[in-house]
Every structure is written in C-alpha cells, then in structure tokens.
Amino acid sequence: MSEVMTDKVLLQVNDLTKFYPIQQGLSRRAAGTVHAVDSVSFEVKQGECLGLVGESGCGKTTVARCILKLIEPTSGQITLHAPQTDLEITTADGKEVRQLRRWLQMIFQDPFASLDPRWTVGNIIAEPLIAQGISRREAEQRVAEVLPLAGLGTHFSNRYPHELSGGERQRVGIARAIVVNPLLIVADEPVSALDVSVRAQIVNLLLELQERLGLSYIFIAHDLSIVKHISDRIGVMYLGQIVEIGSRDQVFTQLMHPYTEALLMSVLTPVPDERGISYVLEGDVPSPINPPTGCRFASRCRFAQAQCREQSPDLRDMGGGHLVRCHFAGELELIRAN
C-alpha cells in the first residue's frame, strides 16, 4: 500500500454506462447498441492508485474517458471529492470544467502521437498551465521545475519530441500531467508502447511521483506483473462490467473470479517449470452488441452451471471490500499463481 494512501475517498463512480448506438444506411437508421461499459462502480482513495486490468475491448478505457469527460456517459454518476467542493463530472460545464481539467490528467499510451511535434518539449508541457490563464513567465518557471521531477535535464525544453527516445517522450508526457498539480492521473497504457528496458524505470518514476506529490492514479494496463507492482487495488473488468476488484493481495492470492484466475495464468515466468498447473482459456469473447443474458463470461467459464447461462450475478462484497461477480464465488477451487 502507497505510503501517501488514506482513507478519505477522492473518486467515486457508481453505475456508470456507456452504450454506441449503431447506426446503418443512408437514414441513419438504428441498428443496435454496443454496450461498451454496463453499470461499472468503484472509488479511488487519495493517494491510492487502482488498476484496472482485462482484455482489449472491454471498456477499461471507455472508463477513463467518461471520468476525464473526454465522452459523456449514457448513466450513471462520477463525483470527484476535491479540496472544499464535490464536482459531480457528468454534468459539469463551463468554469467546472475549466477546473476539472486541472484536477485530472491523463498520460496517453503512445507518447510520440500524444505529443505536437512542432511544438518544443517547453510549449508542450506549459500548454495545460497557458489554458488555465497562467501567465507565459510563470509557466516557463513552472515547466523548469517539473522537468527534473519527469528525470529530464532543464535543457530538454528547446528539444521537439522527434528529437527524443520513447522513454523521453513519455516521460514529457508525465511533466505535462503533473505541471498543473493534479488530484488524480489516469495512466492509459503509459508503458506498453515503450522497450522493456524502459518500463520499469516509468513505473518506478510514476510511483516516486505519487510519494512525492501525493498523487492518485488510475493504472490501465494489461501487464499483471506491472499492475502489481504499482496497484493498491486493482479491478478486472470483462465485456463492460467489473468481475472482481480488491486489494492488490486479494486479487492476485485471493482470487475468487475465473476470469481472474484465467488473466493470472497467462502471466509467463522466467522459469517455466515453477509456473505450476495452468490451463488455456478457450472461446471468443461475446459480442458486446448482443450481451449474454445471464454472467458474460458463462460461454468461456469452466465452472459454468446453468445458472449461470440463465441469471446475471450481483458484484457481490465477499469481505473486506472484496467484490466479485460470481453466483459460486468463495465456493470454486480455482488455481493460484506462484
């Protein structure tokens, strides 16, 4: 657990959906809905960093948009608890929003698209402080400091991003977030598009920043080995809907979810040998157009009864804070990582 972590809660997300409509010919007729994220809730304490974990396409990053109101959701409610106010996000405008941009940040996966190439690095990371009406000379002041906190040399502020490696780049990327004092970062992938080599020194530099500044993250990633590393808690979401979400201990050696148990099983070792029983996971993930009416990974799961195929499982709180979607959860013999 972060050592900046506490108790008072900075996030909070209850039912939040967002559905696509389809739409098809010249009149734009309907033609159905994808139901990218279904009734999703969490919180995110100060100081806390929650990852969210699962396969591509199932709405970890339709999640991060709605809460940076990149994109408007189609329900739910996402209040932020900042300093002497409560912002609820999904009807913000005009001034809140103003305020919401610098209350969150979001470090984008691919660090060379992210960033304007005919811009220097300077221009770049004081464009969220110029947008806030700060003056040009405090900016340049502000972008000084935040440089050498990124692990860049004050020299890089004439560079253009061309003019960098993929780690230096991303790590403008995270001057740019922290320039403007931010409550909470949502990192979206912020290290799958850089060389191994790289990745541990940005997930080092993300959690000395968060000690430093007291910063909450929202880690999206689908590296589980790098989710533990940096998560307080993490959350597993499958077509639209959390599964199962906990502390970082209950998730990985207290699981209770086989899709869980599937993700944590495809992690490969260094040693082969000592990764114990495993199993592949078979079928393709349902369409999200058409949902399954019972649990949404009934098609997949090697537990599943008919039950399952028939009834929708509630997120279920198995004890401290555990939650998991399951009808059999706490009853399955499911495999453990080493």
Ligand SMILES: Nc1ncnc2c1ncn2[C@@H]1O[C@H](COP(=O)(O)OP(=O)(O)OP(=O)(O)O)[C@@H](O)[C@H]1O
Contents of the next structure:
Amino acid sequence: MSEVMTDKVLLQVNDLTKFYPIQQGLSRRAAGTVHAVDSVSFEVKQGECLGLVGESGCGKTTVARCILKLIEPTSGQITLHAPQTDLEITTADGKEVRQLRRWLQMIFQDPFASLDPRWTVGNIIAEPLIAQGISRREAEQRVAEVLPLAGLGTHFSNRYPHELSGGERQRVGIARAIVVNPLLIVADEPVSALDVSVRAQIVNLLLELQERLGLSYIFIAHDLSIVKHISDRIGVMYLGQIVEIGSRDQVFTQLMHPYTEALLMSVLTPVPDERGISYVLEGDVPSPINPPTGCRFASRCRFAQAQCREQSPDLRDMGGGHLVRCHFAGELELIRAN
Ligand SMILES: Nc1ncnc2c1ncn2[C@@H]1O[C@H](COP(=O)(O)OP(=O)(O)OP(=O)(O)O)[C@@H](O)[C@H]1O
Ligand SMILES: [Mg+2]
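Return one more block: the form predicted together with this ligand, after the form predicted alone shown previously.
First the chain shown before, then all remaining chains and molecules of the complex.
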C-alpha cells in the first residue's frame, strides 16, 4: 500500500455509462448502440493508485475521458471531493471546469503525439500554468522546479520534443501533469509505448512522485503485470463493465473471476501448463454493439454454464470491499498468483 494513502474518498464514480449510437447509410438511420462503458462505479481515495486493466476496447479510455470531462457521459455521476468544495464533473461549467483542470491532470500513452513538436519543453510544461492565469515569470520558475522532480535537468527546458528519447518525452508529459499541483492524475497506458527497458523507470518515477506529492492516480493498462507494483487497488474491466475490483492482494492472490484468472495467467504462463490447459484468452472480445444478455464473458469462459448465458450476474461484495461479477464467485477453482 502506498504510504500516502488515506481513507478520504477523493473521486467517486457512480453508474457511469457511455453509449455511442451507430448510424448507417446515407439517411444515418440508427443501427445499434456501442456500450463503451456500462454502469461503472468505483472510488479513488486520496493518495491511492487505482489500476484499471482489461483488453483493448473494454472502455478504459472512455472512463478516463469522462473523468477528465473530455467527453460527456450518457448518464452517471462523477464527483471530485476537492479541498473545501465538491465538484460534480459531469455538470460542471465555467469556473468549475477551470478548477477541474487544476485538480485533474492526464498522462497520455504516446508522449510524442501528445507534445506539440513546435513548442520547447519549457513552454509545453508551462502551458497548464498559463491556462490557469499564472504569469510567465512565475511559470518559468515553477518549470525549473518540476524538471528535476521528473528526473530532467533544467537545460531540457530549451529542447524540442524531437530532441528527446521516448523515456525523456514521457518525463516531460509527467512534468506537465504535476506542474499545477493536481490531486489526481489519470495515466492512460503511460508506459505501453515505451521500450521495455525504460518502463520500470517511469513507473518508479510515478511511485516516487506519489509519495512526495501525495498524489492519487488512476493507472490504465492492458495487463496486470504493469499495474502490480503501483496499484493499491485494481479494477478489471470487460466489455464496458467492471468484473472484479479489490485490493492488489484480492485481485492477485484471492481473485474470483475467471477473466481475471485469464489475464493473470496470460502474463505468467504464455504456454499451456502440464495438464495442457491454456489460459491465454482465445477468441476476441465480443462486439460491444448491443452486447448479449447474460454474462458478457460467458462466450470465452471455461466454467460457463447455461445460467451464465441467460442471466447477467451482478457485481457482488465478496467481503472486504472485494467485488466480483460472476454467478459462481467463490465456488470456482481458479489459479492464483503467489
Ligand atoms: N467516438 C466513438 N464512437 C463510437 N464508438 C466509440 C467511440 N470511442 C470509443 N468507442 C468504442 O467504445 C469502446 C471502448 O473504447 P475505449 O477506447 O474506451 O477502449 P480501451 O479499453 O481504452 O481500449 P484500448 O486498450 O485499445 O485503448 C470500443 O468498442 C470503441 O470502439
Ligand atoms: Mg484506451
């Protein structure tokens, strides 16, 4: 557990839902609905890192975009408990949006695409400060303070993004995120595009900054191995829904959902075990367009029964804040990490 984690809830997400209508033909008639995010709820405590994992297309980025108010959800509430004020993100406007930009920051997957190539590193990092109305002089001072926090010398200030390595570019992305002293940073696959050799460095830098600045994170990744060392709690998503959420321990060593098992085993054993059982997930995630009734994971689940194809399971509390969306949670013999 992170040393700065507290019991105070910082962000509360309730029944967050984002549907995209699909239109077809020249008349753009309605042809279905993409259930990108379907009734997702979770909270992030102050000083906590929540890992969000799941395969491509399961809705992780959509959740992130709703929290950052880059898109409007179809329904649901997102509340940020900021100092002295509670901000309702989905309905915030005007001055509240400006406050939100200060408290919430984002780190992107592809640091090259997210940094303007025509701007110097100094100007890129200063930009969120200028947007908050801080003078250029003060902004420059603040940039000189955060560069070393992100592990960069102050001379980097005059460089351009194309003059940096991938790892250095992501450090610039991190410096820009922390420059306004945010409460929460949403990091959407911040190391996926980086060389394996620098991934651990960037994760360690984020951990160090969390301790030092008391930051909270939502850390998004495809697989469990990347979030293991940084997350206090982990939410596993499948086809727009959370299927399991709990502490790192609950998700790694007391896991109860077959999808979590498959995600974990695909990292631990890429080849079949001695009994010839392959845990690598076969088949694609079913289409999120008008998803089937019943459990969304049933078509790929090695334990699926008739009930699973007919009845959609609820997210049930299995004790100690460990929530699992499976009819047979607690009854299955799953392989767990040690
Ligand atoms: N603007 C949009 N219009 C229609 N469908 C969309 C739109 N944006 C996202 N989707 C769909 O919503 C679903 C969730 O997408 P999202 O980007 O949130 O997934 P993700 O978990 O971040 O995937 P990845 O791991 O590949 O980044 C996908 O099926 C995607 O095609
Ligand atoms: Mg994504």
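These numbers come from a predicted model, not from an experiment. Rigid core (definition): largest C-alpha set, two forms, superposition within 1.5 Å. Positions refer to the first chain, counted from 1.
- Core-superposed comparison between the two forms: the Cα of residue 293 travels less than 2 Å.
- Core-superposed comparison between the two forms: the Cα of residue 25 travels 2 Å or more.
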